Structure formats: C-alpha cells, structure tokens
Amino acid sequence: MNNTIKQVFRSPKFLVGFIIFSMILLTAVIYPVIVRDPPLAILGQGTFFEPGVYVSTFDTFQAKRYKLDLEDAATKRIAARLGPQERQDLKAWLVTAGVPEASIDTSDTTALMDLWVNTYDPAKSEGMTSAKRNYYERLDLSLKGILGTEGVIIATTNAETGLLEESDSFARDDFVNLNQIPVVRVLPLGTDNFGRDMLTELIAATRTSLLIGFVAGIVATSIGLILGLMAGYIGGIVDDFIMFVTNLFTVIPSFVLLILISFSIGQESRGAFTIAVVIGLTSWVWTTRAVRAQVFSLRNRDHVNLSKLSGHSIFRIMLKDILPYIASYVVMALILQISSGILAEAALSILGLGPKTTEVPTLGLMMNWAMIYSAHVTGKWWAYIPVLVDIALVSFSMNLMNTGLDQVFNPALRE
C-alpha cells in the first residue's frame, strides 16, 4: 500500500494535479473561516463595480490632508478619464477637423491632450449632428476642468438663511493617507449585477459546486459499482436485466434526462444535495459498464474459484477477491464523476434549472447571473472570466490526477 501511494505521489501529471485540486479546496476551506461576509450578501447599490480598493469620499473629508507636488498628476487624471473609446473620439473629431492622422497618437495621453488643446474649437464641429456637438462640448469641458488649477469649494445650505456658504474646500495637491481611512473595502473581482462581492460569491460557488461534484460522483459510482459488479459476476438473467436497464438509459442522453427530472422537481424544491443526487442518479451508466467488463476478466481467476470452492458467499467474494483488484479503477471512475457532476452542475444552472437561487451560489448560477444580465456583451469580465477559469481549473486538476493515475496503475501506458 505504502509502495502504491509512492508511485502515484511521483507521477508528475498527479502531482500537479493533486496540488491545484488541493490549493482549490483550501482556499474554500479557509476562506470563509477568515471573511465571514455572507456570500450573497448585497454591498453595492448598483450592478458590477470594477475591482479595486474603495474607500468612503465622505471620510476623505474627514481626513487629515497633506501637500502632495506630484507632475505627472494631471497626466494620470487625465488618464484615467480618457477611456480608449473617448481616445477614438477625439482621434475621430482632429481628424475632421484636417490634423494628419499619422501625427495622432491615442496612446500618447500628453501629447494627444496638448493636439486637443491647441486645435479644438466648438465653430469647427459644423457638419456633425446636434447629440454629436454637444458630446465634444461635454467631453472638452471635462478636459478642462481636469487640466485646471483651481480646487473644489464644498457649500451647504444655512439652515437660517437658506442660502449656500462655503464650508470646506479642496486643492489639487490635497491628497489623504488611505491607511487613515477608517472604511476601506478592498474587491479584488468587483461585484456582480446585485452589487455583492465576487471574490467572495465564487469562493462559496466552488465549495458548493464542490460539494455537489462530490455527492455527484460517490453516487453514481457506487451505483456502478454495484450493479457492475453483480453483473460481471453473477452473470445470466441478473446480468440481462442489468444490461437491459443500462442500455435503456444509454440510449437516452443523460443530460436531456436530468433536465427533465430538475424541471420536474420544482425550482422550490431544487437544493443543491437534491440537484447532486439528481445528477448521480443519471450519470452511472457508463461506470456500470465499465466495472461489469473489469469484473468478467477477474470472476474465473484461481483466488476467485478458490473461494468458490470454500463455500464462501457472493457478496464475500465480490467485496474480497474481486473488489481490491478494481480500486484503482474506481477511484478513477470517482475521480471523473465528480469532475462529470461539477460540468453538469454548471450546465444545468446556465439553463436556470440549477439548485434554488436564494440558498447558496453556484459555479454555474454565477454564469447564469452573468449572462442574463450581458456581462460578456457590456465587457464586465470580471463576471465570468473568473468563474470559467475556477471551472477549467478544477476539471484540469481532476483530469491530471486521473491521467497519472492510470499510467501508475496501468504498466501498459507508462512511458
């Protein structure tokens, strides 16, 4: 046994397996242990934030402020408004308004500011439609007063007079230390169109996907198990019937199978252990067969007839002489049902027939989210491009571990 655990653990495909698949479920362990935040829990009153620190602007007030001469402040502003679209327009306008387009760099921020600057006039946009005219117009103002020197003047109203006084203001070189900032969020991955945090929404969907790959998979390949091994070894009508069924549910694609019996049960009552057993009870046709034709090499094998002749029962011998000699090959099978059971998972959710919404996420309830409201159509990637990485991850590291498996326990693969 000690042998065989050092053989897998020097398989390199294994290895790297083994380590992505553990780093994954760690992560999920530990997670929430350390951020207790509830996973659907909605923070942000809006639909996907981008990922980055946020901090309160009204504690920035509140801050102390300090003197910062920094040159390429403007620059950066500037920057950061200019978005690559924005750049385009304004490439588009000097272009109508007779610059050369060789001499225009959109990339440039200083240098296509300083072409905007010297060349923009409001008489030069005749031609162009009203909406047209009044975008640039917006646009060069935001320019300007970015470019300005002049700061920020905060008013209130007097409660007595009724009229607006000056109670505060801002300079362009006033800059607050963050670490002074009392409330900070830190969002990795942004929020998702309900506005909750998605590093923590796809830390809860992979240990629920999980959790569901695993009932998954030790259920369908314990009904394999047992159904291969009673064929394979009791043989006759047991091993007809047997056949009989699993051909019937060959014939019918498991997947259309399990889209009947989720729309069936109700979204009500859809949980995530219902869909993980749903999916097992439909994904155990081929382990069956597979298990049946393992069994039929080992029934007439000298240890097996010599157990037979001492008398010993059917169930003794399946469970002793036959089932150690097909371990390897089951954990295989478990391995790639419960990768099986994460996919089906994830395509059963992005078809809204997935566990019940308001319980816990899901991997692929996380798509589904994603795609009703066009995060890959409006370029919000960070929606999906994270939990379709987390789903190849996890099948790629189950994969792995399968693959070096079967070379360590099949000689015939090894290299």
Second form
Amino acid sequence: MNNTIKQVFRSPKFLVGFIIFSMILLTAVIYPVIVRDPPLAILGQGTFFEPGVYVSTFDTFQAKRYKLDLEDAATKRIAARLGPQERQDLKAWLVTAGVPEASIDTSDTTALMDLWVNTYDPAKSEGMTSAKRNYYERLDLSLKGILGTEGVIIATTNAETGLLEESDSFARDDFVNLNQIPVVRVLPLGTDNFGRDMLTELIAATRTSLLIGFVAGIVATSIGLILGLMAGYIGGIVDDFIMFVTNLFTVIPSFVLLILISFSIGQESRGAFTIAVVIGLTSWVWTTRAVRAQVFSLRNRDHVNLSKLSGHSIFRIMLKDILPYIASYVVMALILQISSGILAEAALSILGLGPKTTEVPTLGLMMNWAMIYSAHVTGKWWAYIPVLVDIALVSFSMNLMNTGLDQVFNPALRE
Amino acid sequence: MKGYRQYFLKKLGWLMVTFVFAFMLNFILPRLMPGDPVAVITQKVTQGMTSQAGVTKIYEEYSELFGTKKPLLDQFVLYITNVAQGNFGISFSQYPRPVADIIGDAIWWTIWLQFPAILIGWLIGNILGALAAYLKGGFDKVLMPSSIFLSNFPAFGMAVILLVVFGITLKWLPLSGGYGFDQIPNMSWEFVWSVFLHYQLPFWSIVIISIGGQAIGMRSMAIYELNADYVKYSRFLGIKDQKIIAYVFRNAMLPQVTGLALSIATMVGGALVAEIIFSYPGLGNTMIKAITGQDYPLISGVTLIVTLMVLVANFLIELIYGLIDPRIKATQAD
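Starting from the form predicted alone, produce the coordinates for the form predicted together with its partner chain.
Let us now look at the entire complex, which starts with that chain.
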C-alpha cells in the first residue's frame, strides 16, 4: 500500500494535479476561517464594482495631510482623464486643424497634451456640429483645469443659517498615508451584480461546488460499484437485468433526466444537497460498466475460486477478494465523477435549474448570475473569468490526477 | 447481407425499447414528484386574482386539459395518443403557440449546429490523438495536457471565451442569435451569409470542446495498438511505416466509433448549454425559455425530442459501425 502511494506520487501528472487541487481545497477551507464575512453579504450599492482598493473618501478628508512634490502628478492626472476615446477625439480635432496625422502619437500623453495646448483654438472648430464644438470646449476646459494649480474647498452646511461655510481646503500637492486611513476595503475581484465581494463569494462557491461534486461522486460511485459487482460476479439473469438497465441509461441522455428531475423538484426544495444527490443518481452508468468489466476478468481467478471453495459468503468474497483488485479503478472513477458532478451542477445552474439561490453560492450559480446580467457583453471580466478559471482548474487538476493514476496502474500507457 | 440484416434488426429493436423507456420516464418522472403541477400552474396564471370561485374554475379546467384527475394509466394512454399525433400541447409561455410548432422551428438549428460540430471535433480529435501516439515527444507533451484541459472545460465556458474574444474584443463575428436582427429568413445570399457568420462561434466552441476527449481516447487506443504483436511482426517483415500506421489507425478507430455513440448523449447536453450563451435559436434556447417561463408542456416536449435525437444519432452510428467492423462483416459472410 505504502509502495503504491509512493509510486503514485512519483507520477508528474498526478503530482501537478494533486498540488493544484490541494491548493484550491486549502484555500476553500482556510479562507473562511480568516475572513469571516458571510459570502452572500451585499456590500456594494450598485453592480459590478471593479477590482481594487476602496478607500473611504470621508476618512481621507479627516486624515493627516502631507505635502509631496511630485513632478509627474499633472501628467498622471491628464493620462487618467484621457481615455482611448478622448485621445482619438483630440487626434481627430488636430487633424482637421491641419496637423499632419503622422506626427500625432496618441499613446504619448505629454506630447499629445503639448500639441493640444499649443494648437487648440475654439475658433478653428469650423465645419463641426455645435454639439461637437461644445464637446471640445468642455474637454479643453477640463484638461486646463487639471493643469491648473488651485485646490479644492470642502464646505459644510451651517445648521442654523443653512448657508455653506468653508470648513477645509485641499491643495494639489496634499497627500494622505493609506496606512492611516481607518476604513479601507480591498476587493481583489471587485463585486458582482448584487454588490457582493466576488472573492469571498467565489471561495464559498468553490467549497459548495466541491461538496456537491463529492456527494454526487460518492452516490454515483456507490451505485455503480454495487451494481457492477453484482452484475460482474453473480452473472446470469442479474447481470442481464443490470446490463439492460445500464444500457438504457447510457443512451438516454443523463442531462435530460437531470433537467426533468430538477424541474419537477421545484425551485423551493432544490437545495445544494438535493441537486448533488440527483446528479449522482443520473451518472452511475459508466462506473457500473467499468466495474462489471473488471470483476468479470477477476471472478475466475484462482484466489477467488479458492475462496469460493472455502465456503466464504458472496459478500465476503466481493469485499476481500475482488474489491482490493479494483480499488484503484474505483478511486479513479470517483475522481472523474466528482469533476463531472461539478460541471453538471454548473450546466444545470446556467439553465436556471441550479440550487436555490438564497442559501449558498455555487460556481454554476455565479456563472449564471454573470450571464443573466450580461457581464461578458459589458466587459466586466471579474464577474465570470475567475469563475471559469476556477471551474477549469478544479476539473483539470482532478483529471490530471486521474490520468496520472491511470498511467501508474495501467503500464501500457506509461511513457 | 443476412448477418447485417440481423444486426440491423437487433439495433432497431434496441432503438424501439430505449425509446419506449425514455418515453415512459419522460411521462412518469415529473408525475412522481410531490406536489400538484396543476396547482402550481394555476397559481401562476391566477396571480392577482381575488375571486376564489374563479381560481377553482381555472384549476378544474387545467386538470381537465391535462387529465391529471384520471388514473395514471389513462393519463399515459392520453399522452401517447397525443404525442403520436404530434400534439405536445399548447405552450404556456408562448400562448397560444403549440409546442410542436415551437420545437419544429428550433430543432433544425440544433441539428445543423450540433451534429456537424460533434463529427468534425471527433475527426480532428482522432487525427491529433493518433499523431500524438505516433510522434510522441514534444507534440505529445503539448497535446496531452491541453487535451485533458479542453476535454474537461465546460462547453459553456468555451462559448463565453470565444464570444468575448472574437465577438466583443475583436468584433469579427456576431454575438448572438441565428441570423442578423435586421434580417427576415429568406433565401437571399445576404441572409445565408448572415446565418453563416452567426454559425461560426457556436460551431467552433462545440468543435474545440469535442476535440480534447477524442484525442485522449484515440491516443491511448493507438498506443495500445502500436504495441500489438501484429505491428512488431509487420516491422520485421519490412512493411512500410505508412502502411502500418494505416492499419493501426483503422483498428484504433473502431472503439472510437463506439466511443462516439456512447458519448454523444453527454456532448449534446453540453452543446445545448453552449447554444444558450449565444442565444442560438435552437433547442437549448427553447429549453431555457421554457424553464424560466415554467412552461411545463414545452419542457416535456423538448426533453422528449432531445432524447429522440440522441437515440437516433446513436442508432445511425451503430449502423455505420456494423458496416465497418470486420467482425460483423465476417458474420455476413457465413
């Protein structure tokens, strides 16, 4: 046994898969211990906040101020103000004003700005619609505003008179130290369409999905193992019957059964556990076939016959003389079942037949939400790419482990 | 041809049996569940209604329509007679369109999308797998992990990625639907071109997904065959490598054909979800509309048709297998 495990870990494929999987599993277990936020708590008052560090504006006003003299501050502000669209607009104006197109480099902010400041003249905007002309004037004004030196005034309403009174002011070279600001929230993956912290949600979802996969895998493998053992060892009419049923369920798409059952159960009683069991109940055919084939080749071995002659019960023979020989196979089947269970849940959720949405997130539900709120069309990559990467990594790592095991136990496939 | 006829009849019989069974499941499964579907439907229809008598009347009418008050056996007979006449009932969500009409519109999109895609994916996968087994080395080292990755990547994930890359970022291809919004189905070149463009993304997402699993299967089959005695013997005899490869490919192909028959059910399931991502006007999209609309007759109709499609595809593959498997040919000669 020890030797087998050593051998398994020497397979590079298994090792890589195992490391990836362990890391996902560890994150899913440890992260909730450290970050105790409920995964479905709604933080953001709005949809799809970008990933980043969120600093309380109020606190930055209160915090201690430092003067820093940074030369490139204005350039950076200009660069942030000028999106790709604005740069194109500036270029378009400059070209109509007679500047040769080749000399304009939209990616060089300083040069573009110099050119703009030197050339721009509202009078030259001839032949443009007035909306366009006004747009350029506004753009020019806001750019000049950034280039200026005046600060910003903070005013508060006087409770008695109702008038605004200056309470504070900022200069352009005022800075605060991020470490001194009490309320800062890091959202490494932003928020989703409901304003929930994507990272916390994703990790909770990974955990639920792994559990769903695990339950589905256990159910499917147990059914498959029992039916396969019975069909393979007992043979005869039992075998005929089991194989008949198995063949039926091989050609009838399990996906269809899954949809029918999930829909019939109804939204209210569709918990994560129920879904897992249903997935397990519809995906045992492959294990049954494989186990039966293996048992078939084992049942006439000498040690099995000897056991039979000694009068051991069928149950004991299966447990002691057959099961150990197919154990590696069953483990491999289990790994595949877990991974396909996770994928089945995801597919069901996309169809809107996933687990009830109010209790726990699953990877499929997160994907479904992102799709419903068209995160992919509006470019909110953080709402679906991490989910996809997560699903892919989980199933990739498990299948890599499976291939590794296959190569260890099946010498013909070794390199 | 006697042997093949026997084989054909056997497979045809099996098709019948599986269909009857699938048909029964389609009928029984929803009825086994606790709760009264008619009550749920009535509740939806009568939302906001205050008259209790009215609600009761609607409930009665629906139970009459679906025959839920009758014994199960009578219901089954009613169901069979209806389906045999192509009558799947009236859709709730797209009232008053008959379900058969909705499915009739959607099914050809799905068939023309999925079966070519699965076949081409299967072919490419097999060729790559055989090459990996034969060439080994670097090619194998790259192909294997990427195949494992692809074969376990969900079809909807591939659909989303292709959509974002080619549809949104590069803007090469349209995002959704089966043809342009500005088009009315007709036989003009413009329309055909629009359909062709809309076909690309769903098609390739299914193809890419199917490649992985097939490549892995073919690779291990081909490795197994390459180590077989007849290959070594042929080498001793000095038969050309190319000729040997052809033998190996043919032998390794046979289990792959069976493999296609066995996995087509899973593939169709994944591809249906991929359709949804692109709002392709096929059965996948009909299905999700039916589910969101709690459209019971439509769901039941779509699941039955998808099952039938898979069973027939399976049957056809088995028939082709019978033609190319020398063992069945041998029984024909007897």
